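Given next, in structure tokens, is a single chain: the form predicted on its own.
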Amino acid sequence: MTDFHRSHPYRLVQLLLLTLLTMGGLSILWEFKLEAWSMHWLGLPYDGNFENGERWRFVVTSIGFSLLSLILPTVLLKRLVNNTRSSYRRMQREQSKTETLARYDSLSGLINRRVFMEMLRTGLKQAEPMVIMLIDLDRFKAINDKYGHCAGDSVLIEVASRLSKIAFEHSGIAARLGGDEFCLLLMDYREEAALRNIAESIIASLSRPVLETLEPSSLGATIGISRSWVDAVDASALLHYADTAMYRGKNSGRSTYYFHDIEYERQRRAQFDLDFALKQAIEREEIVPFFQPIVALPSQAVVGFEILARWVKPDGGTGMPSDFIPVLERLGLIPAMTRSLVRQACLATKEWDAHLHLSLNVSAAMITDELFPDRLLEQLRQEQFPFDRFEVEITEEALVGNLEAAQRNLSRLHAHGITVALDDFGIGYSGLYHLTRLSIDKIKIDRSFFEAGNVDHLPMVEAILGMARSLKMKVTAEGIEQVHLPHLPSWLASNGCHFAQGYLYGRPQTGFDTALNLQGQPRLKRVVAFE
């Protein structure tokens, strides 16, 4: 409490006494001196022999009324002072609480992100060696989901306690940046071996049982480490590099630690740029369909085309599927790319011969998606492309994950007249089993059976063709090249192979070039055995 608040009651008493003395003195002065003078000055009659008792009665009455007139204001003033004092104390408490909340995390008691960054910036300005160990808990979400948020909060409190002890042992500072993300700030370490020991002790400490109700191995930690004298002298950059190193640990199996690596950062940035470029490519339809002809045997007349994706980059280069398909799969953009390819391909074929078919390979995730058949059928309706001129290719590998869902979806497509082909046949898991369980119309013999100069596989090809005849299925041979002339195409036709595909009959081309080639040929002989 301030000196003003301590002395305030005494000053109030002094004020009351001064007021009473003033009123008493003025009353006495008026009755015994000033009244006679005033009446004389005004020319009014005045009886100077007035009894002194009456004069003193007036003095006492005046003082009494003055005292009474001061009681109520004094009481009100006292209450006002007390209320002001209480409000001031309450404001001090709230201010102290606000300052605490502004500096410390309310759950763990550790300093928060703002204060941590201030301390980091201060240390960097003073050119002190600073080490950040960014700690992210492993499997914490599973604890929240399984045991509830109260258990999760208890885990965070215990983790904070353990990190505080480790920070104290190494003259460091522990902070909670948010969620299940913590940080240690070290200022007296430069040796990598010492930092490794600290990181390993943190992982070991946080891997020990946290609560009795939790499984012993239900928690762990992954750590990213950055150092000011190696990685950056800016606080935000230093924290970002620790974050990058930490996510590298997450991607490599968790419960480990990594130092920031500039080469890894470059690769990560390149991956980010590639991801962004591919997202843009999907939106701008830079991934376009190329068309490779499929011919009938033995006539070798073109009966359709397989749609193959190519990335036509803004710089004029062309990306092959191996460059971008795995990335699109990771980003979950294969369905969007497929819809774009179908739309572009249907648009390109509007001026083509009406008997030509289109064939498209469909990913495992799409073929087991319950909504895929309806979406494909609806898109073909919108593009006004006949169902019986469209073929869906799947691989045996795509069927392994969810055979029942694939079976339902393929049956629905087959019921609407869409042809279903099993691609890369002969190198999968259990081709014959899948042929008997699924609505398969055609098999495509893998190109590996037709390697140049290798005839050892031809008996196997002959067996596949015989099996297809028994099952009343069409067969396409893939990978037929110029080197296979003159015997392989005729041998395939004589053994019951219906179609062939490969560089012998044409490389993949854009829709424009394909249209030019079709216009330059004599009118194509119609072949109706594609289905």
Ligand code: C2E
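Residue numbers count along the first chain shown, from 1. We call the rigid core whatever largest set of C-alpha positions still superposes within 1.5 Å between the two forms. Values in this document were obtained by computation on a predicted structure and should not be read as measured data. What changes on going to the form predicted in complex with the ligand:
Checking 204, 179, 263, 79 against the motion between the two forms, you find the hinge between the rigid parts at 263. Rotation of the smaller rigid part against the larger between the two forms, from C-alpha superpositions: 13 degrees.
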Second form
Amino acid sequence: MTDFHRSHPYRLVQLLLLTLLTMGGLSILWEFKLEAWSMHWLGLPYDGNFENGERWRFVVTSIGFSLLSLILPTVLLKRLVNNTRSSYRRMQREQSKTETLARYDSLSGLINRRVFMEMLRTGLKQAEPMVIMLIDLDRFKAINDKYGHCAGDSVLIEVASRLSKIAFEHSGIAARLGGDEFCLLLMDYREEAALRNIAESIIASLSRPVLETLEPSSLGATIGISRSWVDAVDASALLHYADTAMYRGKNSGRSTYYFHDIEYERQRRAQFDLDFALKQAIEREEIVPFFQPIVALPSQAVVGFEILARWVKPDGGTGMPSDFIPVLERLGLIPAMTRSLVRQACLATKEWDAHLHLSLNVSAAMITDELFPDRLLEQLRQEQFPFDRFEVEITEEALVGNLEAAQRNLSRLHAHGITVALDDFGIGYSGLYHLTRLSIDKIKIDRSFFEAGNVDHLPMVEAILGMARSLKMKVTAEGIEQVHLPHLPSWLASNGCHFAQGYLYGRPQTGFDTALNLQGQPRLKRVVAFE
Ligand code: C2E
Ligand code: CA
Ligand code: CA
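Coords for the form predicted in complex with the ligand, given the form predicted on its own:
The next block holds the full complex; its first chain is the one shown before.
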């Protein structure tokens, strides 16, 4: 109880007593003395022959009325004052609650993001060394989903209490930045080794079982660390750097920590830029088909072309498949690229000799996708490109993952007259199993067998040709490059190799240049059977 509460009724009694005495005194004085005197003084007639009882009745009535006229307004006034006071007190309570809410996270009791940023900014302004350890819980979402939000809240409270303890031990401050993201702010210089120890102790502490109902080690933490004296003196930048370091940890298996690393960030940004540029390249059809001729042996007449992807960059440069195919694979954009290449290739070859074949490289993921055959058939139908002049090239690696699906898809294409070539033969698994089990029409002997005119591998080539003959398969020799072995094409032909491909017959070229070549060189126009 406050002083006001204690003194208030007390004062009221005092007031009533005072009124009682004043009114009593005044009315007695009036009735017994002053009335007669003032009437006399005013010269008015006055009959002072009253009974004493009547005089006292007047005194009592006067006192009574005065008291009544005082009590009622006082009681009403008191109520009004009380009401005003209590609403004022309520307002004060709300205000302090709002202030607390604005500074502290209501669930964990830790300081919130706003206050954390204020402290960080103030520290940096005063040029104090600051360290941010951004802590993101691992698998928290799974706990929330599996055990409900109540369990999730309890976990957050427990995490907050463990972090507070660690913060206290290292003279730092723990904050909750939102969701399952916490932060430890250290406001002094620490050696890298000391920071590593702290990060490890946080991970160890948060990996200990949290609630009895949860399975042990279901939680964990990934930490990103940034230091003002190494990384940045701007609060937002420092937090951002801790964030990117934390994401690096998330991407490399979690329950770990990373310091912000400018070189890593540079690479990541370059990768991000490349990803973005490639996504655009697909949309804008900057990835175009180049055509490399395939010739028949022994005539060496062009019978078709392999479609090879090239990225014609906006700056005029040309990207090679080794630069962008792995990226597109990671982005899941190979099907989009292939579709676009087929479209462009069919368009480009419309005016070419009607017997020329096209070969398309098909990636592992695509050849096992059960929608692939129908999509390709549908597209070729739309482009009005005959199935029997189309070939798909697959590698053995592509078959290893999901042989059954590949088998099904290849048979489906085969049934429509599309031929299948096994690419880069001789360097991969080269299992005879694949050759016999799958609908393969042709093998392409890898170019490494003919490198720099090396004759050491020719016995191997001879063996492969013999095997292909037994299996009744066609063979293409890849990478026929130079004239170091001038007799190579005729040697290949006499050993039963049907086709050859390589710089000797032409490098991959744009559709436009290929068309010019076809017009200008009558030799290239002569076409013999491809299959
Ligand atoms: P690949 O299918 O074995 O393609 C043959 C590669 O050998 C091509 O390289 C071609 O330019 C090169 N080449 C041809 N003749 C010679 C030669 O005489 N000497 C030498 N040193 N090289 C020769 P490229 O165009 O850089 O393609 C490399 C690989 O990228 C291809 O190997 C293929 O696996 C992949 N690739 C290319 N385009 C596509 C595509 O559209 N889709 C998919 N999935 N992969 C593609
Ligand atoms: Ca190929
Ligand atoms: Ca090849």
